[in-house]
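Below sits a lone chain in structure tokens, taken as the form predicted on its own.
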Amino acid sequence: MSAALAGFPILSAIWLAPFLAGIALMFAPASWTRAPRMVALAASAVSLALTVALLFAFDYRAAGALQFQERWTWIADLGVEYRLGVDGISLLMVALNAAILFSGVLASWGLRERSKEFFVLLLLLGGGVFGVFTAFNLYLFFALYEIAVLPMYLLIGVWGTGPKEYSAMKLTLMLMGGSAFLLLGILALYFGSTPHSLDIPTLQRAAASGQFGIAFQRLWFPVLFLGFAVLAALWPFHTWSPDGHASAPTAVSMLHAGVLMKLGAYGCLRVAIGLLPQGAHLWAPAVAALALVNVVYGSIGAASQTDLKYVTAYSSVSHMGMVLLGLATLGTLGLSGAVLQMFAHGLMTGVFFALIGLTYGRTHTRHLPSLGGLARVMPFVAAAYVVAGMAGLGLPGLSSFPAELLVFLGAFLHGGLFFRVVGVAAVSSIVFTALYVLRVLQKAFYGPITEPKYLELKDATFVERVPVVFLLSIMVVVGLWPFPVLRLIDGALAPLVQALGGLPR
């Protein structure tokens, strides 16, 4: 840990910068039309700058240990504490959220309708996500988890498009249902530990000492895993996600796919698998089977859509299936691939939804048959979509390639015939992925101009290009040089893999 940051509560500063800025914006006069976006940009930039400082100060040799801890007793009798910290996995997720939140604010730069309320909710959401990725007390974790999820209802219901009220209500009800399972699982962990505790490291030690027996883990692992997996769009609980994606405004889609779905996968890894490892072994085949449905069904669904947002929404269901499949392998290769896929997919979908927002803002349609030839008038948007599309295909040199390769290898080398069959079947989704990516490129960006009015369209402005170039740059750097990121992930996974049986596969 860097001496320069010793004693400075950097993790609190990272999540409170957008959170407090959002609260402060509530009191801004309605006449301040430019203030909301400026405050949102400043707050997200502060979190991004602090995250960069955190990346430089982090001790990568001890990626499995909690660093930059902040701990204060809150409600001593109930074991409720304000406890923050980061290990290698948390650090990577914090960096992802910082990049997506900053990019999402820039992608919403032109928003004028009730901009104050929009940026208030966006900042509260972003702050909540930062908090979840750094919280190591289950009470604080759950509270911040709800803060991160609830603003989605208004962000979609007020600023969305299409059947936005239906989509917002469906999303909220399904995610609140998942939260009910989470609360039950957290209470079970609390009362199942001796002494009762909500502290995640303490619960990890309780699990290692055998306090949670086989019967306990067999019962409560699926409850906890399902509670988080609903947010990770696990089939058949995924249906809220495509509708939510399609109706959400651009920045909300970026955060929805880029980081909110990752909260679900992160919770599956950190809480369900991390605290109930024997239960994870018992239920791993069922998780792998459902994840396989995600992978194949999502890619086929994306290939059959004619709405640009629905294409990316169903592709997200497929790629999140890759994450869940990697988690189900319970080995170093698959788990590393799952975490890297969370990061890579967050960047990729952030780019996709930013570009779809640009396209829709100019053409006023997302209907593929109505588009065509846009590369002639929007060459930057077309070129960026090609790069993001190739990332979706898992092209070598982009961040998705090492992630998907590790997931496939983790499944195939798991040791059992079932996982090998699942791994081979999951690879088949690449065919459908190629189909929908190339189909979108052909119909929307290449070929003849389908509407004369498209000849008058302008390419992306400088402000619109910044978030796209920023996210694409990270994708390329990680794709060409993934080893530092993988060493960070593997270091953080080492204690978990040991708890899962010490298998280095």
Second form
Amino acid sequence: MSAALAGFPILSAIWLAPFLAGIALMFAPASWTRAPRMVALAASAVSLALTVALLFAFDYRAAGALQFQERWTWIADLGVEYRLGVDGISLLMVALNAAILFSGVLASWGLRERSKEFFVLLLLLGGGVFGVFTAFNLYLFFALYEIAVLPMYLLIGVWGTGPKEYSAMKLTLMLMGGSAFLLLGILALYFGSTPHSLDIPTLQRAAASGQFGIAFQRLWFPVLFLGFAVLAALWPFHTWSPDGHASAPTAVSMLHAGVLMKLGAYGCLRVAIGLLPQGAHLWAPAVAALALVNVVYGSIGAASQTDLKYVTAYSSVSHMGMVLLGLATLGTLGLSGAVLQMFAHGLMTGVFFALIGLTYGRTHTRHLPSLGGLARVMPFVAAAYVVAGMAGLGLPGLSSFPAELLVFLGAFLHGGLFFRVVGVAAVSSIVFTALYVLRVLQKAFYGPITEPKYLELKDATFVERVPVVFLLSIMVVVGLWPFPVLRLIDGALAPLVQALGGLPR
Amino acid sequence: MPLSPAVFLIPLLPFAGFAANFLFLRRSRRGAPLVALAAVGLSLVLSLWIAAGVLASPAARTLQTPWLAVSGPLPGGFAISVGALVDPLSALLLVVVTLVSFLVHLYSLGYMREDPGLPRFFLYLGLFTFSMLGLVLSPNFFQMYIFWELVGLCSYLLIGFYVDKPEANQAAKKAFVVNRVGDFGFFLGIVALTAYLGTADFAHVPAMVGRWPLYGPAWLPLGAVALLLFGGAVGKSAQFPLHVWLPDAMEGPTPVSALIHAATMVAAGVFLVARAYSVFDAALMGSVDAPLVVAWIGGFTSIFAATIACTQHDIKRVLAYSTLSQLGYMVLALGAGGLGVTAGVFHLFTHAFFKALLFLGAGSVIHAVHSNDLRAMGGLRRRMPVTGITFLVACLAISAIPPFAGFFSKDMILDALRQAHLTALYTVAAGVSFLTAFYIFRLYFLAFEGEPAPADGHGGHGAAHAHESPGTMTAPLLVLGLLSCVAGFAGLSWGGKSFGSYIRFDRPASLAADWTRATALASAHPDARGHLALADALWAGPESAEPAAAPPAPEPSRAFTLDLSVSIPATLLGLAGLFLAYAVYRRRWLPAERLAAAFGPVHTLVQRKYYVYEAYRWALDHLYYVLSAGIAWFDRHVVDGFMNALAWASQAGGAGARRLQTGRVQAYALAMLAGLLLLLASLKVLL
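Switch from the form predicted on its own, shown above, to the form predicted in complex with its partner chain and output its structure.
Now the complete complex, all chains and molecules, led by this one.
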């Protein structure tokens, strides 16, 4: 930990900057029309800058330990604390959220309708997500988790397109359903530990010392895991994702697919697997089977979608399936692949939704058969879409490739025949993914211009290019040289892998 | 002599050119081509320097650094490295790739001069050269896969270079997807080797494959792993049944067809099999005869594609089917083993020159006539003498007429087939010799001899007004023409050294002993099969006896030797094909229409490429997309239907529950008591 940051509560600052800015913005006069976006940009830039400082100050040799901890007693009788910290995984997720939030604000730069309320909700959401990734007390974790999920209802219901009320309601109810499971699971952990605790490191020690019996783990692992996995779009709880993403405005889709789905996967890893490792071992084949359905079903389903956002949403179902499959392997390779895939998928979908927003803003349609030949008038958008698409189909040189490679290898080297079969079946998705990704490129961007009015369209402006280039650059850097990021992930996973490996199989 | 890190400059120079063009010269019509040309020119010089070093000391040398590493699942952790492996095979390919790439860059200065997308073209060309060189230098399977995918991307981008053209986009997509089918197998093969042998390094795999009976699981014979790897080659080198993408790839600019789809990238499959030959060879010990499958796939592709080439009217398509056929030839040779491995790579080497020449010559013709249709050409040799003469040289080379380059490599392949006692395939290969000479001279006579076609017939400006291409285009033709004359002499023995002294596969002396010992250990400890850690422990265990030192096998010479019983019939078959083409297309003693009519439905079947793609298309539309639409329906109606029903039920339930709100306090108290009891009971059960 660097001396320059000694005593400065950097983690609180990171999540509170957007969160407090959002609250302050609520009280701004309604006549302000351009200021909200400036406030939002400033707040997200502060978080981004602090995250960069955090990346420099982080001690990479101790990636598995909690760093930059902040602890304040909150409700002493219930063991509720305000406890923040980062390990390597949290760090990576915070960095992802900082990048996506900043890009999302820029992607919403042209938003005019009720912009104040929009940016208020966006900032609350973004702040909440930062909080979840750094919270190490389950009470705080759950509270921030709900803060991150709830604004979604309004953001989609008010600023969305298409059947937005239905989509918003479906998304909220399904995620709340997941939360109900979570609450039950968290209570079980609290009452199952002696002395009762909500502190994640304490619970980890309790798990390691065998406080959670095998029957307890068998019962409560699926409850916690499913609660989180709904948000990671585990089949068959995935249908909120296509409708939700399609109806949501650009920045919300970016944040939602980019980071909120990762919140689900992060919870699965940190809470469900991290605190109930034996339960994880018992249920791993079932999780792997469902994840395989995600991977294959999503990639085949994407091929016949005609709305650009639905294609991307189904691709998310498929790619999040890779994350879940990696988690289910419960080994170093698969877990590091899963964490890297969380990061890579977040960046990639961020770019996808930003570009779809740009396209929709100009053509006023996302209907694939009505689009065509846009590369001629929007070469930047087309080129960026090609790169994002290549990331989607796992092309080497972009960050998704090492992630998927590790997940597949993880499934193979797990040791069990069942996982090997699942691995083979999952690899088949490289063919299906190529089909749907290239179909979109061919139909929307290549070929002759389908509508004369498209000839008038302008390519992306400078402000619109910034978030896209920013996110793509990270993808390329990590893709070309994944070594440092994997070092970080590997180090951070070491304690968990040890806990998982030290168990009787 | 350790390997100099300067070897990394060979791929990195084109990459630097690509990066500079991407960042600064995206609109530069003069700068971008020159930067790209200079970069690949320097790579060529460095490659020649590396190759000279290898000629002096051919031992393999490796430089690598971890690209990705995690601390599991084995005690030593798991890492994937990137780097360079320099041995005769990679040095050969380095020279071929940089040389052809340099010539194609030069040629494109003229060919693409008028094209509005010229900077983008050179951008992609630079990226391709980098990727192909990275592939060639791979020290392990993973790096090969990485660059394998990247050359696929470049191929995709360049096939679809004319973005406004729907056919080009369709062809680009098809190329990528079909290749992915092969890559599915390739990837699984790599993973299987990694999972069971614990290594994917080319330096370590040959010593490990002999242990497969112990290290591999009982249900996965080594031959199956070899065939999975071969899947990648079937895709990339467009072997039947994944050949359908290559003819359509001709939608790309012609220099690209020469570089990527004739000389270099499509040969990557052959390179892969040669590189991984120890896996194929060791499979002979087991139950699946992988090399025989390889040989048959190659042999079938070579004759299958050659028949189609006889019936096409598009000059580039004829050449594309010819490429398929020639690649099939190389694959067939590899499947024969022994001398065949040398012969296959030797044919890769000579073919790179004469096929690139054929494509660049065709490009020169298309540049002049503005049409791809052979029926719009004719009499071009007089109007375009350099193109005409060099093209004729290439035709003689591919027809294996001595002493042109193709003669030596093709003869060596026939020799290898005979040595391997593959009589049926020997007959197939001889038949292909005849067909090759026929279709290539059909093309030659239609385009270059006879009378020019009138301007209106099949589009284009009319062959009568064609002009020779500029010097940037003819210079590469001359260089390749020279190489098509002399490259074959590399097979001859020069002071005891020949092509075959460097490029050869020799079975590791310990293979048979290793295989026997592994089989014995596996039957004694069946539990250890397929478990790397256990297998490792057993292999190094105390009972490990000194493996019986096998007497080194007498090393057969791999130099080209003239065997008249092979050469004379093969040459006569080539001349017969040439003569038939002369009779039909030049003299018209037997008009082509009559010939086609005589074959009737067979001719239609062949001209329509045996309807293979139509069958795939049908399956894709009627099976795959129906399945995909089924998923959309399932989500919309079953999954969502369930969720909606749940929502409806809870609403209805809420409406029903409202009636419970009677306002009678006694009823509430009763309900509270019941609830409390229920809660306590459930806590008792759960905790």
